[in-house]
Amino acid sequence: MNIRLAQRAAALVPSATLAVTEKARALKARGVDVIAFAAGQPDFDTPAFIKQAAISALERGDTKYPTPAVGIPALRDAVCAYFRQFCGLDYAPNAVCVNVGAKDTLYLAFQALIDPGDEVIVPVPYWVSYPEQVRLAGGTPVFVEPDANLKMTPAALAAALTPRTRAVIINSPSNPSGVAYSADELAALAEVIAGSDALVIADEIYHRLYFGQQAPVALASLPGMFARTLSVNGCSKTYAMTGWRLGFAGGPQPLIKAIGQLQGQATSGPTSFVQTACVDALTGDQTCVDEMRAAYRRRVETMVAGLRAIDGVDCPMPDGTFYVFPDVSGTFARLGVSDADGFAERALDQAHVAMVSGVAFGMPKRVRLSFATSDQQIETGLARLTKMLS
């Protein structure tokens, strides 16, 4: 039988990050010692008190359908408290939702907002799923090229806005670049957006993984932005809970309601005992976050110094996340490759170091390397890359 797929499925581009991770896994299964700088997840285990909260919930029989679909009341209250404490945002419980990961939050938001012909502004470099999720909703991603600091400028944003612009994505700190917008930079972008009918999707999933003294500013905290911003966050990166699949957001109540209704028809919401455990994650001892951030701060120094020591590699220091996004185009002629796809392929095949090509993020001269791995793995991976490029 000939199975005819829907056009949306046939045109879908697979996630580049997941593809590289799977290729590295396959090599490891064959006995190859691969240094994994590709995966976008912490190498730390979920803190013990969060795991114990899930175990206790299971033992109490917390295994039924979660109700309501938008999130159990205790978790939505915890999300509101979290937004107040760490973002300076005062959401009511009916203006927050919890979803099956922040990726699901974004997907449902686009489904709720976008009609065919609508446009969504996607700053370059972009997380690989943004344009695909926009297209799945019938919209058109409009890519905005960055300045030398890998940030979208107010002038570039203004030039990209049209009457068809439905939303603007701002990811700070950014995956893949690690850059974070300052309060003044966000205010300048907000001033441009205020003159349009566009909503803002503020993806702030990495907001507590920063390397400066001050945490990044929440976009919705700026004057005039609270009522037109969906603040997307979650537990995956902050608490090393990627496999638990728990994201959350705060925003305009009509949009939150629509996201909840879509979720009710799609998944019924995140797993019940995961929601219960996440109450403890958001309201419990936050020392675990400080410890992970300190480890990332130490690791990024090693990673950046090692990459800068390689001829032909230009590696800026990220403001946050656990990624570096170096320009490796100075090595292309030496390796006999034409873009970052070729560089990443050579690195995996020759040095057995896995990374993600910047082509997937809209920047073919760069590669993304994660330092969410041990100090020893970072040093070994850097030594292999140095040898390959010497």
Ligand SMILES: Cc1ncc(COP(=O)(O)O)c(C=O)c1O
Second form
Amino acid sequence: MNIRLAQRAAALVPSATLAVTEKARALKARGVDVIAFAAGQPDFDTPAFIKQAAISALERGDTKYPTPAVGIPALRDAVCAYFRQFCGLDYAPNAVCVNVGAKDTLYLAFQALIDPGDEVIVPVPYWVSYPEQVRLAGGTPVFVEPDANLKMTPAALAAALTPRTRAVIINSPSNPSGVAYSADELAALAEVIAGSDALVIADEIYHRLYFGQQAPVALASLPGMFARTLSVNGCSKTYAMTGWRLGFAGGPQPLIKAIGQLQGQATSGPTSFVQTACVDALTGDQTCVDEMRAAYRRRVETMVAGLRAIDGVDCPMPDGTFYVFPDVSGTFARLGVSDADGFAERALDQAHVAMVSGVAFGMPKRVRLSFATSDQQIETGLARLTKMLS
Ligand SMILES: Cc1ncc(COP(=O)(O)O)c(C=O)c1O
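Shown: the form predicted on its own; wanted: the form predicted together with the ligand:
And the full complex, kicking off with our chain again.
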């Protein structure tokens, strides 16, 4: 039988980051020793005390539907405490929700906000799921090109705003660039947004993974922004919990309520004992986060120094995350490739180093390399790339 899919399913672009991970996995399965710089997740295991909290919850019989759908009260209280402690944001429990990963939070937020024809501003380079999620909600992503530092300028934002703009996405620190906006830069963007009717989707899921002395400023903490910002966050990156699928957000109560109602019909919310364990993650000993951040700080130095030493590679130092996003266009002629797709393909086939082409993020001269892998793997991967490009 010919299965006719709905247009929205047929038009979906598969996630490029998952595609390259899959190709690397297939090579590995054939016995090839692949260095994985492609993954978007910490290489660390989830800290033991969080696992133990889930095991204890299971043993206590925490196996029923979680209620209410918007998130169990204990976790929503923990989310409020977390936002207060780490973001300086004071949300009431009915102004926060927990979802099946921040990806789900974002998906539901776009479903709640967007009608056909509405526009969402997506700064380039962007996380691969933003444009697809906006389109799935019937909206139009409006891409804004960055300045030389890979940041959206207030002028570029102002030029992109229209009466149809429903939301502006600000992802800081950014996947894929690792760039974080300073407080002043955010304030300048906030001033432009304040003159419009747009909401802000502040995706701050990497906010604890920073390399400077101070954590990036939460956008909603800026004057006038709290009432119009959805602050999106989660446990995946901060606590090495990608497989647990737990995201959360704080924002305007009507939006949070709508996200909860959508979730009630879609999934009934994140797994019950995962929610219980995440209370411990958010409110327990945070030493694990400091330790992981210290490891990423060490690795970023190795990664950036190694890439900068390669002729034709221009690698900015990221402010946070576990990604670098170098411009590799200076090597294209030597390799006989025309864009980052070709570069990433050659790196995988020839050097057995997996990375994600910047084409997926809207920047075809760049590639994203993740250093959420061991120091030894980083050294080996860099040596292979150096050899391939020498
Ligand atoms: C910028 C950004 N936002 C959101 C997510 C989603 O995270 P999760 O669904 O694991 O909470 C990711 C994951 O890669 C990300 O990089």
